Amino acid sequence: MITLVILALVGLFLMIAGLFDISRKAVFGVAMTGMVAALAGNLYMWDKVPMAYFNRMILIDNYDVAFITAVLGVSMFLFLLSENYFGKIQNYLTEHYALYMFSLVGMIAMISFNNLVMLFIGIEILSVSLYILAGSEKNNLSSNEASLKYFLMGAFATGILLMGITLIYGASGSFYLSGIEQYFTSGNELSPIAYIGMFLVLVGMSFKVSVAPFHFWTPDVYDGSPTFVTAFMSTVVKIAGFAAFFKLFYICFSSVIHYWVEVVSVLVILTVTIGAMTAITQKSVKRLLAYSSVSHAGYMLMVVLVGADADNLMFYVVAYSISSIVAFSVLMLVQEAAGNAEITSFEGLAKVNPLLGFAMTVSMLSLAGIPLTAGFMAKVYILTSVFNAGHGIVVLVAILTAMVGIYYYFKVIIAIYFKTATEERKLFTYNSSSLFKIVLFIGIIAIIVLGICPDIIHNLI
């Protein structure tokens, strides 16, 4: 598979080129380019009939393409914005891009496995590689107990998604997702194994993904982490935890929904409510998109719920990808001017740099799901596919924890243009480059354009 091996190479390049004195600008221009390329094999691969890889234990059809593709694209998007971030390294520059690198190796393993033992490597080196990301600021104990934190748990969810791989394989007798299908559409009796691996790997790949009641580290982890690293896990690494826990439990487990929908409904009740009742009493605008992340989880499980439309996934990890982009990037200036993520640095933040307010409050009315932005579509989308399923009460908490998330982010675009700045905030300097304009009006105009022209990624698949 041209894409992984390019995205390993380059990797395996950057942690060489760390040995030699190279400008930052010449390792962000390796770093995108291998993505650009890497990017370009991916599309290659459209409509081609699915290609077998490593043994088959990599199969790669039009979903895999989909989902590898928005992963490249939103990774590319939030590079660009990643100037001030890299910046501020002295040291070892070069091995925190061959991380992000090998992070996205991990993440197309666990998109476009078809057996597995491969999705747990590419679940391992993702989340090995996020661990030392997390705790990358060396010198900032938040950062150090992030990763800590991060790297505990992780261990323990990876104990938990084992037993459940094994207990399956010794069920099913093998690792390969046809066979394993097999095994659960064969109408024989099945095993009481199979059932309790089928509920460990939900519990691990919940974790991994943010769903409650596994969410406990993601507010700890996604405040003391950089803002940048934040930024990359909860987007680009949802999409592909999503992708990888839709497309096992539709081929795998859909033939015995009827055991594990109830679970999954419980799972997705808990996930809304709990994210949108703790942003609420937030103070820390990073915190609150930590919660904000979990609640989205919820609406991303929904998908898995109802099963059989990859299409309404797509679209909305797509929507709340770019539009948590956009939040962030405005965050890590108000941060980097402020010192601190709270809702007081926002301010009179329209008055005093109006490009940042526009972008934040876009992005907000997006996560909030408000007529003609992308996240409104996103949730028309899953709620329309859940009701018509038959999960009409878990459609009714869904727009109540939707009802309070409007008034948490409200609260920032109310700070933002309601409120006056003090006379410190009205001198703060928020730096900017152009290309980070451009790109935060692309985001601003992505926003807008799919919350009107749905369809331009919505029926993809």
The other form holds:
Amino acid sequence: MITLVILALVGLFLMIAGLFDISRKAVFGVAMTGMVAALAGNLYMWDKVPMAYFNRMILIDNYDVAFITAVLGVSMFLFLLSENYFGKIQNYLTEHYALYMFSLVGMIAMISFNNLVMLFIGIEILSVSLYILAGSEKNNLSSNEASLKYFLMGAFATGILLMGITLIYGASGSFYLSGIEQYFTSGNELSPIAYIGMFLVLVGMSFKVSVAPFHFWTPDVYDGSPTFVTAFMSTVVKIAGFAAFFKLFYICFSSVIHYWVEVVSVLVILTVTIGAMTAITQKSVKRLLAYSSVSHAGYMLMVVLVGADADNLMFYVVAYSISSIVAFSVLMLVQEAAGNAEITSFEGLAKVNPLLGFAMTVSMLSLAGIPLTAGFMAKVYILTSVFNAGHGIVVLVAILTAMVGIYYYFKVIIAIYFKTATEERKLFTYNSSSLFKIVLFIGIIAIIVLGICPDIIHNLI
Amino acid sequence: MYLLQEIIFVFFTLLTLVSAVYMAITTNVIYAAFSLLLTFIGVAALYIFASAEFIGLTQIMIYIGGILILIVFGVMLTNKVGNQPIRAKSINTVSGLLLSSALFTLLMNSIMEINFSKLPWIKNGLMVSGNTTPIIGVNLMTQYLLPFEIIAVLLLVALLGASLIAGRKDN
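Show the other one: the form predicted together with its partner chain, since we just had the form predicted alone.
Everything in the complex follows now, all chains and molecules, and the chain you saw is the first one.
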């Protein structure tokens, strides 16, 4: 709760600060301090008795503290890379920072919700901020397109989600998670609107976390948005989305799992397959990462499918986020030097700039799920629990598509190490500040350390 | 008395349905905007019939008073871009029809199957008689205080977004 208040106040403070002539560094400092304070307030709640606030609208237990920590930690990590992105924004700088703070408020509301009203408002705050941020490069047509496309599709999905929530309320008579849980576990005959409500909520949430076949917006939006925003959407937002998705289904609908388990397993299979198959033909690394994020969403959805083991989800989102951030940070630098995000721009990167080449390689290995990386352990945990839950086919498809994944991730690695750069590209200077180097170092170390001793994060919740 | 009620109900239902269908099939954007007006009025009337007069009036104020006026102005100002009147064509008719009729059947079937009087919370719930507005107000200030406050953040984000999009471009 205090986390939410701090972030909202920091957002407001930043907006007011925009009236005065303050330096970029100061704005950055205020935002970072705000996030650190929020993180401290959040960590203070760790291992306390679950606390309810405001008539149980928000209920914070270890699950919420862990996911809020992940959201805040990853966004701070990401903000260290924001120099180039914010440097390009000439007008309304503080307003952009404020939008990020408010989107974090939305994420915290949707992670720690105990009432579907809070979930809905949280998702809306997050989505509206993202619609705007996706279009924050106003002179770039594809950024405008991304914003509009995301807005139209997102508004449609919001409608579906809201209709689902309404129908569930119509059946159970409660917006509270405990009330809905009671209705589903009561053993009475369920009203038909409860099923349709569940189905519509599933569709709405699947859309928000870009699960196939509701992923059509993802590639265009991720490709068109500024790369920093893409990184934000595919890591931080995904953590919050899946935390809410899992919590909702775990608490409310797990007693009627036999009604939706087949639907979700079809969604999982579709997501991992479509994500991997469409990523093969991509020539741009940014688009490739967009499709790979669809495919990773499939793995995260497997935790919802099993309906247990939140620590697997936690480990997966952390491993995936760190690997993605490392990949995106290299991508940002290469994109700035080369002017585009094509795979050909990465050719010979290892010779021109060994650190960037190595970082990209480690993150690609982790995303592909090669042993000794965090991504491998994350996949092992999830696939084991899916297998133990008796979904053999899902595991089989996941392993097959992971092999396809190795192909397209290695395309980037091959470009980095086994192709030679053009003469012109050899002269590129990669404008990596010390912050970038710190992020890359921490990221590489975290990927490897988590791959070797995953228990640091796993089993926490 | 009862008959009169039914006649009024059927009138507003038909108003809503016919205008909604017309809005979907017409190719003229201005006609569509005005039939949307009728749809909103019909829905507002249906809300009042369900003794949710607060929602009904909110519907009129927000949708008709705000959003629809915005749409009509938007349509009028962008109606002739380069001397070409905007026409809304229907595309993907077959797949759209299939999808929407499937959804319609699903919803219709389940609505027909609901036994409203059997829903436990309706059976045990209190009949609200008279004005619901004070009850909503009290609930917003007590039980739903936090969502009510946090919506302020949502509105602020929306305002920020509007000014960012309409504001001047970077050089």
